[in-house]
Every structure is written in structure tokens, then in C-alpha cells.
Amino acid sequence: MDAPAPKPPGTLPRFSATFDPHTISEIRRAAATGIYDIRGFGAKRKLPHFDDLLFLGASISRYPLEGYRERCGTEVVLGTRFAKKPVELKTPVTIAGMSFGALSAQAKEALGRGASTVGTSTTTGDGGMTPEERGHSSILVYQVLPSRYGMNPDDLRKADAIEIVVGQGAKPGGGGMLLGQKISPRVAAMRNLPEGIDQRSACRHPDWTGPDDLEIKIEEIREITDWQKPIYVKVGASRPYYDTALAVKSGADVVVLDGMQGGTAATQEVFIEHVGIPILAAIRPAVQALQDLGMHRKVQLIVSGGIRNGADVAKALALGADAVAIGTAALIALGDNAPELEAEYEALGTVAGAYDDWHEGRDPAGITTQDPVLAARLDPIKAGRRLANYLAVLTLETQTIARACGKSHVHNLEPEDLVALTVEAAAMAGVPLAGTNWVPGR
């Protein structure tokens, strides 16, 4: 049998592109331990997102707005279906539900600076309401989750704001992880868990199996708080007609949609790599639900899952939503994945820009952590006013946008001022390929 025949010099082997070299890795990790991998962050698979559309900037056809000179709106009100005290912002960018537990009390603190700096709202996340993050949060919208972890009607009252959560882009159907080594005394005290033992959110609601159901327990909520605060269903994008529909029926105010690419402190990475839809996949039926039932601006829509910087915020908005929620973005804007922290992310088997492992709580930036010396790293003045920077950035950048579309608000920014890069975008969104009429799906 004649030998095979060698290789040209310089040719280099080719990885599988089913078994590439994570996958490998993968599949050798599950045999070694016999454990699913936990980690944070958000998908990162390249996914149809707002980078495949564009703006068509005003010229002779349309009229810009000149430069600073000439105002264009960014204020948003949420809230106006039924409570009696909408809230009111500056901004349509506020900051997604992250839980004390996840984040330490000075992270949460900064995040309530941040906001309250530019005059928008942060969320407390699973785990109850901190007196530092509501002590500097102007506008704060407390979370009602499946745990009922720190839940009580105290804390209903002083909130702005409720947010009932059903699901999250990163892990629709599936609860929540907080590992023991992340549950210290204060931690496990708000929420009534044993310390250092490991802790998984239930995945569903004890309180109600359906919309009928739902519809009681938000007016229950309703009663606790007088009708003052609005009330919102958050709910992780997979079918996103139907849900925000059923969020409608069961007497919502705001409706939050939360994409895959949105992140977590800690779930299975199978849920979020291969669970739920992109939120450019998911914004046009959920406006498309509000307006068959005629909905649309009467119940607002809060969507989230990996906005970046203000051209993803004023796609969003072009696309029908009324605000956007970051998470993420706003956890690297106080300091995470810092590159002068690159020597200790190296030392955690990682580099600045990857770290993922929040769960651990080893975190160097203090942002993730619960460990006492490293939460102290974060300083919530400074970090408050890097993500009050951030927020501004955003704003203006979105801003922008509009006036080059000659839109005098940023909510007046609709989808015939985009255009699609590629046949999955322009069907995702329902706006036309780049350079033609065509929608693909019409």
C-alpha cells in the first residue's frame, strides 16, 4: 500500500467546522467532570443583532434637523395604561433588573448613581431591595421573581416601579444560579438561605399558572400599592407575539422583552447558546401584538439583549420599542473586564474582555463578587460616574440619529428609516433589503 502522499510545505491542518476546537474542548470537560459548564456574560455566538441594519440619513427627499441647534426629544413616560404615578425619564435607557447577590452592594450602589445622574431608572434584580441602592436611586423599579427571594410588601411600596419577571433572554424557561461561595451572611440573610450553599431560582411562579392567573397577581400588586406604580412583565424573547399579547391581557403597563444575546450572573451555557431568539428576531412581533390590539404607545415596551451604544438604541426604538434596557454594557461601563486588571484575569485561566466566570465571585473588578476585599475595589462614586458618562454617550448618540433623519423625538423614528445588510435582518426586522423594496416574507 503506497504511503500517503505529504503535505505542500506551509499547508496547515483544518479544525472540523462541527468539532472545532471549543466544541473539543467542550466534550472533554462534560467526560472529565460529568458536569454541565456554569458561567455568566450573555451569548456569545455571532447572532443577527442591530449591526445588520442601517439608518437612511435625510438628504433631499428628507430634512435633517441641524446639528444641537435644533432640540430633539428623548424623554420617556412608562406606566400610562393604568397607574396613577407613570415614571417619568430623561432617557430612554435604563438599567436591566441585576440582583445584590449577583452584584455587590457597591456595584448596586454605583448603578443607582449612574442613573440617577442623567435622570433614568435602575432595577433591583432577584434578591430584594438594598438600602444602598435605594437610597441613590431617584427612580427604582423593584423585581418579583419566581423565588420570591427578599420579597415584601415594604419594599412594593417604596419602589417606583414593579417588574414582574416571567423569563430572561439568556435563559427563557430556566431559573437562575447563585453558588454558595457567593452567598455570604448579608446575602443569605435577605433571601432566607443557609450560607454558602449553593442556590438555584425556580423557573416558574408559584403564584399563577397562565395570563387568568397573572392577571390576579398583578392586581393584587395593584392593591398592595394603592395603583400608584406601574407594573411590568418582563419576559425572555421565544415567542414574543403571544407573550406580550398575554402580558396585554393580564393588565400590564410595560411590557420588557429581553433578547438572547442579554446577559446572566450564572446559568447553564446550553441555555445561553441555544435557548430563546435574538432580539432583532423578536422587537417587530411583539410591536406587531400591541398593535392588533391596539396597544402600541398605550402599553410601552422596554426591549434589552446586548445594546452596545446609541445606534443600537435608536434601531430599537425605529423598530417600534419605547425604551431599552442595558445590563452588560452598563457592568463594563462601571469597570469589569477592566484592561489594567489584565495580570488578575490572566491569573483566573482568562483574559480582559472574556471573563465569564461570575459565578465564582472571584471577580478582581469587585463588580460580581460577594468576597468583602475585592467588592472594596469598587469605588460607587467613580464607577456611578463612568456609567452617568456612558449613559450620556447613549443618549446623544441616539440623538443624533434622529436629527440626521429629521426627527424632532427620538420616538419619532420609525422603520422606513432602515434598511437591512442581509436577507436575515431585513425578515427579522420587516424592513427592505439595502438597495431594493423587497421585505423578505411580504
The other form holds:
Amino acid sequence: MDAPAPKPPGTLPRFSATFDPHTISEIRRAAATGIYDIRGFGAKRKLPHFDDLLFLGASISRYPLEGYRERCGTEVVLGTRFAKKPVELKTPVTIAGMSFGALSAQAKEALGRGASTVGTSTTTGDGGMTPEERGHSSILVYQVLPSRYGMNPDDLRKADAIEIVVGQGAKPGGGGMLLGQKISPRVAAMRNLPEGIDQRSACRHPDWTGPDDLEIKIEEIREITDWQKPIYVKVGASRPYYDTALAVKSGADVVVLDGMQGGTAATQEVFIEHVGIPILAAIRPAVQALQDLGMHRKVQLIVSGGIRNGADVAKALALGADAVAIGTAALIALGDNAPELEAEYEALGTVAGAYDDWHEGRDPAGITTQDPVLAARLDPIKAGRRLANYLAVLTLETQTIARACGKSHVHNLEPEDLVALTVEAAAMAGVPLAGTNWVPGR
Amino acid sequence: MPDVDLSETPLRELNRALHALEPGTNETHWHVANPAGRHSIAVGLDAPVTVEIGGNVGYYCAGMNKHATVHVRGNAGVGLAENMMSGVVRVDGDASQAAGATGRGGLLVIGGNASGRCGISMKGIDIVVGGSVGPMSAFMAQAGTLVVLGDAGEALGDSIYEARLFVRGTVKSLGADCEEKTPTDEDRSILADVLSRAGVAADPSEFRLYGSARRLYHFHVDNVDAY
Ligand SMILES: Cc1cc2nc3c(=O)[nH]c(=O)nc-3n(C[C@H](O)[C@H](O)[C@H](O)COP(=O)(O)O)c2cc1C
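If the one shown is the form predicted on its own, what is the structure of the form predicted together with its partner chain?
In what comes next, the whole complex appears, and the chain from above leads the way.
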């Protein structure tokens, strides 16, 4: 009897690049539930970003500054156009708007403590101002959002600046979202909503549409606050040239531009990953609009969306921004996604570093939750200290790069200090591909 | 009794003077002449004074009002008494879009008609409209009472939460998740109280009540058409 023929070699199971395991799991999830995936965090796929840029540093033709002897200024003044009391920051890194509701009161307090230690601002969010955050933030920006949850003229007068939110990078064209698990009695009372319901928020402002109305709206807020406070206008990056020009035309003191990597507490995954443009692609058109109007550095530009380190800050400033804002990185500095909590993340079906179900209110770090037991885990003093340390590092790193480029102030960084590693980044940032003098499209 | 003529005095000066008033001020009754449709007249007031405005006003008149009584002897533009907190705002004529938007308290009385989105996102304000209201009124209305003596336009109370909408005339259509309700004694007494504070003589039994069907309070795929 012949021996059975040996099995011919087979190929390994091969996953489709198009239908990759994550995609397949998403189709199965959608089929089982009938609802789109909602999550927190920002865009997770690889996008053209600041990593695709490099600084040239000083050489024979330019000389650097001595790190420990020669001053490199980091202060920034926001709101010099119309406000009687502009905001003065010691570092160009600010804390972005994140609502009480999305975040615990302890987290808001920690953000205030950390930011105040290093002389920068924090921002309220889609849910009003809490006494905790006002009390612990030496400089607080008060958001005016489409929902107007908690909107109150007393808080407007208590704020150091006012930010009219037209959109955010995670969801340009979308409204706020807070699911029932997080509508605690306190959150419900602040927002005038029934407890425990899935809140729907408008994406358009209730009392103005379009730039002509916005101009009148800004004038109203200035009149209410006696022209004291800077007024920012925040937009998600999609058409940055026109949005910046229209914000300036409407009378903004400061434009806040949030790229698609920008974090969110709760948004549809499809929105996060597919609407808006990366911040890398948005800064130059916004700066161009300011320059075309003769308003660069007169109307300040704050940019955000995926800022992680001082190199990102320095690159944003070199492209023409006056300051940056951070959300996700600030939460990580407070203790979000900490490896010590690994067992608890696994119990939630995820792992430390990938946890993004910030909308569910079950955050083991006590940050994106309204559960009093979980929230009590976050020590606002210790978390605030970690944030202050992190902000100090961002500032030092930014100065390190600025000095290496020979700049006595971080605002002296300029596009000429940069080159790009990829053709895409060169085109988006309008700087030459490294080793060439080729700027695609120029 | 201060008199301010806006054809001579800049708006900034008027608002600054009104903001400077202390709660116990003697200057409790102000007259504003020649408003000429200016925007942001008497915004951000925070004292129990009365401001009478002799003519038409532009956008956001009496915006974010607290404690004060503002009386417009004319018509009002967009966003009348937006985000009002307390006090009383009266307009003898008509009001444009988004009257009483996001208001959190106080009483807004419009003698004539109000345009679309009257009471949008209202959060506790009481609004009485002598005439009719336009489309999308009380969109996402969260709390408070809207009383319409005339008719309501399309999509009344779309995506409404817990506000009460009373309409005496016809309703062109109801928005998503808004339904007619049988008024309870409590609803009737709330309506009677609002009417009497507004100084409007109308029989509460002639109004129909609309409110939330509460079907959109928790997302469910079977309600997907409503989203
Ligand atoms: C938890 C969380 C809540 C947020 N809430 C708001 C908000 O209420 N209003 C707003 O304008 N942006 C909100 N954002 C967006 C931030 O203001 C900011 O634009 C974004 O986080 C910046 O990008 P980054 O997270 O990559 O730093 C939120 C972001 C996060 C992470």
C-alpha cells in the first residue's frame, strides 16, 4: 500500500488590507446593535502630522543660542485686537475646552491647578462653568456653544476670555454629545436636562447663522462684558482659509483652529476618522488668511489636534500659530490610560493605551466619568502636579528647539526653519522636501 | 428718570451706564429714544430697573437679561432676550427669529407675531406670543413654557425635552418626538399663571398642550427615522 501523499504546502491565513480585523469587528458590531460606534479620543489612523517635519537647526550661516544663558521668551498675549484686558500667558501651550460632564469635577480641578502653576489658561466646555474650575484656574476661557448648556451672564463676566465654538476638529459640522450614563443629577441640573437621558445637542447656534450674524453676536457679547474680554472663535479644520478670514471679519480677537486629530469625549467613529483635515494641512492656509488681511499676530491663532511634545508645539509656532491647545495629552498627563490600571482596562474589553470609551463614564482613572466612586480616585492635587510637570516639559522642549534655531523668542520660529520628510507634508505645510528646495505646488 | 437719545448717545455709553447700576439705585426707570433698529440695546442688565425703548430694535435686545424689565414699543430683531435669566421683556410689535432662544428664566411677552425658532433650546423661560409663531419653534426646548395665542408653524417642538407648549390656534405640524398631551391640573395652573403674569386675558381651557413623547431620550434603532 502506498503511503498517503504528503499535504502540499498551504499559504498562511491572510487578512485583507481592506477588510482588516478592525473593519470586520466593526461590521459585526454594527450588525448586532444597529447604532454607529461612538467613542472618545481623536483620529487613530496614521495621518500626515508634525512628525513629517524637521527643524534645520543652526549651522554656519545661522548661530544658535546658549541653552542655559541666553533667554528664549515663551510668553504670549492673546486678544490684543479689541479686548481691554488681553490674556497674558507664560507659555504658548493652553488647555483646550473640555466640559464638566465629559470630565469629572476632580479632573477639571486638576486641569486648573496644573495650568495655573505654569501660567496658562484652561477652558470650560459644553456644559457650563463649575465653581471648582473657576476657583482653580487663574485664567479661564468660557465657551459659548450651540447647546448653550449652563450659559449664564454671571459666568461670562467671571471669565477671562470667551470662546465662541463653531466647531471642533473631531467633528466639524457636528454638535456635542453626552450619553445617559454621564448625565448625573449635577450635570442634568447644570444643563436643564432630565437625568440619565442621551443628550442630543444642536450643531448650529440657536441665535445666529453665517458670518454677518456672527459679527453681531460678537458685538453683543462685547457689550455684555463691556469690551473687557478677548473673544475667540473656534473652528474645526476643514476650510481654514475661509473660516479664518470670516472669523476675522466677524471681529474675533483670536482664532482657534482644531485639526482632525483633535480629541473628543464622545463622537461617532465615522465622524472622527473621516471629516475634517489634519492640523498640519490647516495652519498655513489660516496664516495665509491672516496675512492677506494684514492681521497676522494682530488676531492671534491657537492651533490644536494631536499636539504631544515640544517639537509639535515648535512646529505649529514655526508655521505661524501664536499658541497651541492640548486636550488628549493633558488627560494622559492627569493619568488617563495609565498602565497601572491594565487589569481594569482589560475588564472593559480594552488595554491601557487604547482605552477610548470616554463616553461611557466608566473610566477607571476617574477622569472621563461622573461616577462619584471612580471620580474620587483622581487626586486633583497630584494630577495637577503631573500636568504642570508635563506643561513645563513642553515649554522647555519648545525653547530647546527655538534656541537651536537661534531664536530669542519661540514666536521667532518661522517656516524657513522647517523641511518636510514626505512630499505630502511638504505640500501641506508649504515647506521644502528635505534636501531639496522643492515645495510641491509652488 | 434718565432719558437717553440713541441718535446722540453711543450705544456703548447707554449699556455702560445700565451695567453700572447698583441693585439699590434710584435711577430705576430709563427711557431710550430713537433706537433705530440698533443691535444689542440693553443687553446684560443685572439690576431691577425698567428700560422703555421707544421704537424698533435690532438683534439681541435685552440679551441675557437679569432682574430688569425691558419694554420695546416697536418690533424686535433676531435673538430677542436670548438666554434671559430673569426679569420681564415685553415687545409691543413683532419679533424676528429665535426670540427667547435658550432663555433660562423670566418672562418674555411678544404682543405681535414671532418668527421661526421662537423659544429654540429654551431652558426655563416663559414666553407668551400674542400672535403666531413661525416654523421650528421650541426646537430642542428643554424647560419652561411657550404660550401661543395664534397659530404655530411647521415642526413645532422638534426634538423637544421637557418644555410645555400651549397653542390656542392651529399647529401646522409637530416636529420629531413632539405630541399633543392631555393637560393635567398642574399644566392648567402653570398656563393660567403665565397668562396672568403676562397680563393676557385668555381662557386657559382654549389651549392645547404639546410636549415630549420621550421616544428619543434613549437611542434605539427603531426610531432611526426621527434622527
Ligand atoms: C474629553 C474631551 C472633551 C472635549 N469637550 C469639548 C468641548 O466641550 N468643547 C470643545 O470645543 N471641544 C471639546 N473637546 C475638544 C478639545 O477642546 C480640543 O479641540 C481637542 O482635544 C484638541 O486636540 P487633542 O485632544 O489632540 O489635543 C473635547 C476634547 C476631549 C478630549
